[in-house]
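As a starting point, one isolated chain is supplied in structure tokens, in the form predicted alone.
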Amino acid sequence: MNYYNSNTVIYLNGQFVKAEEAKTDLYGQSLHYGFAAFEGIRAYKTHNATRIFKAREHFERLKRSCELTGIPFTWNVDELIKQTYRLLELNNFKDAYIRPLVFSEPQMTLVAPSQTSIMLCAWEWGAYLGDRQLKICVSPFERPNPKSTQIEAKISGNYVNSILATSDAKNKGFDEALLLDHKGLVAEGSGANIFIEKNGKLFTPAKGNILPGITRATIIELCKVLDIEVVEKEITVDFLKEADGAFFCGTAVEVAGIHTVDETVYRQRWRDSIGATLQRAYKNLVLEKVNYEVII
């Protein structure tokens, strides 16, 4: 996939520059050690105009990720939101995936940097995992022990774990991986949270060993509006495989139904599931087709 061309513009440290002319230093911690913070944000073409979904929540989380890990964050969130809309306008994007990245100054030590840079880029991107139900496997790779890193910070280096898990899953013929935590309990996908349907309720792993996603929070808010009970708890693999159904959710993934976990096939038809109801509700929300002002 080509993420940019000769006309693509990015935002770099206060200026809009051509993507193919932008430069970074090869001696930075971010390149060598993965010490950077990022976000994934979506913009949607709605009947009102192009809207960035939950822009403030994403940029506030970017700031929080930097604070948790000692990465200097010196930018104003309102200004970043403004410049992101300008970025979409300059590239003539109506529907887009947006990637802010805070990366470090040139230095090769293992001490947090004193100066950082920020980049905003965007590209047109469809459903990350496609539109069909997914075949997933329980990965041999576990999520990092929460005592080994800031598990709730969206840090670049943490995603080596995700790349290993996804690559392993695809090499085995699956669409995606499901990772367990250090206690052998269900945690999340490589880049998405998971919800499990059983007996008319939804279950999702509790915070502590997962990255609590903004889409995850949105799904929980939608469930309150739709009077769907959500239980946050520790979840075993056996519970997952004995459930009626499951789905992933995330900014890139949006809401994606799961058909099989390893060799276990969910018998419930997707169109009859709570997940399918929430998939439709989420799409209506981001496209502003339904008045859900109570949660946005």
Ligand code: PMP
Given for the second form:
Amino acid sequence: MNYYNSNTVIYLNGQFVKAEEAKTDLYGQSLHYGFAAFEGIRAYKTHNATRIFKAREHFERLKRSCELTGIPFTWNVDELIKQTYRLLELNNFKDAYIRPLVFSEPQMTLVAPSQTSIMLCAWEWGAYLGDRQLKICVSPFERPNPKSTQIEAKISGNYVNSILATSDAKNKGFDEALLLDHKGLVAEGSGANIFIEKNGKLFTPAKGNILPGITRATIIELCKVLDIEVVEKEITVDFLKEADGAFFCGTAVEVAGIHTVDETVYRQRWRDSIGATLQRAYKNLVLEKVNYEVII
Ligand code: PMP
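What does the same protein look like in the form predicted in complex with the ligand, given that the last one was the form predicted alone?
Time for the whole complex; same chain goes first.
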């Protein structure tokens, strides 16, 4: 896939520049050691205009990811949101995936940098995992121990773990990986949170060993409106496999139904599941076809 062409513009440290001409330093700590923070955000063409879904929450998380890791973050969130809308306009994007990245200036030691850069880029991206129900496997790669990194920060280095898990799953013929935490409990996908359906209720891993997703929070809010009970708790692989169904959720994947976990096939049809109801509700929400704003 081509992420940019000769007309594409990105935002780099206060200026809009051609993606083809933008430069970074090869001596940066981010490139060598993965010491950088990023976000994944979607903008949707609604009936009114293009709207960035939960822009504030995403930029606040970017700031928090930097604070948690000691990456200098010197920008104003409102200003970044304004510049992101401008970025979409300049590229004439209506539906887009937006990628902010905070990265280091030249720095080769293992001391956190004193100065960082920010870039905002975007591209047009359809359904990340397609619209089908997914075949997933329990990955041999665990999520990093929360004592070995800042697990709640969206930092680049943590994604080596995600790439290893996804590659392993795809090599084995699955669509995606499900990672367990250091205690062997269900944690999350390589780039998405998981919800499990059993006897008309939803269950999702409690915070602590996962990236607490903005979509996860949105799903929990939608469940309040739709009167669906959600329990946040520790979840075993046996519980996952004995459930009625499950789905991943995240900014890129949105809501994606899970069909099989390893050799276990969910017998409940996706279209009859709570997940399918939430998939429709989420789509309506991001497209502003319904007004759940009272709660969200
Ligand atoms: N977990 C991981 C590891 C992720 O990379 C993502 C994507 N950011 C998520 C969960 C879902 O987060 P969000 O809903 O904020 O996109």
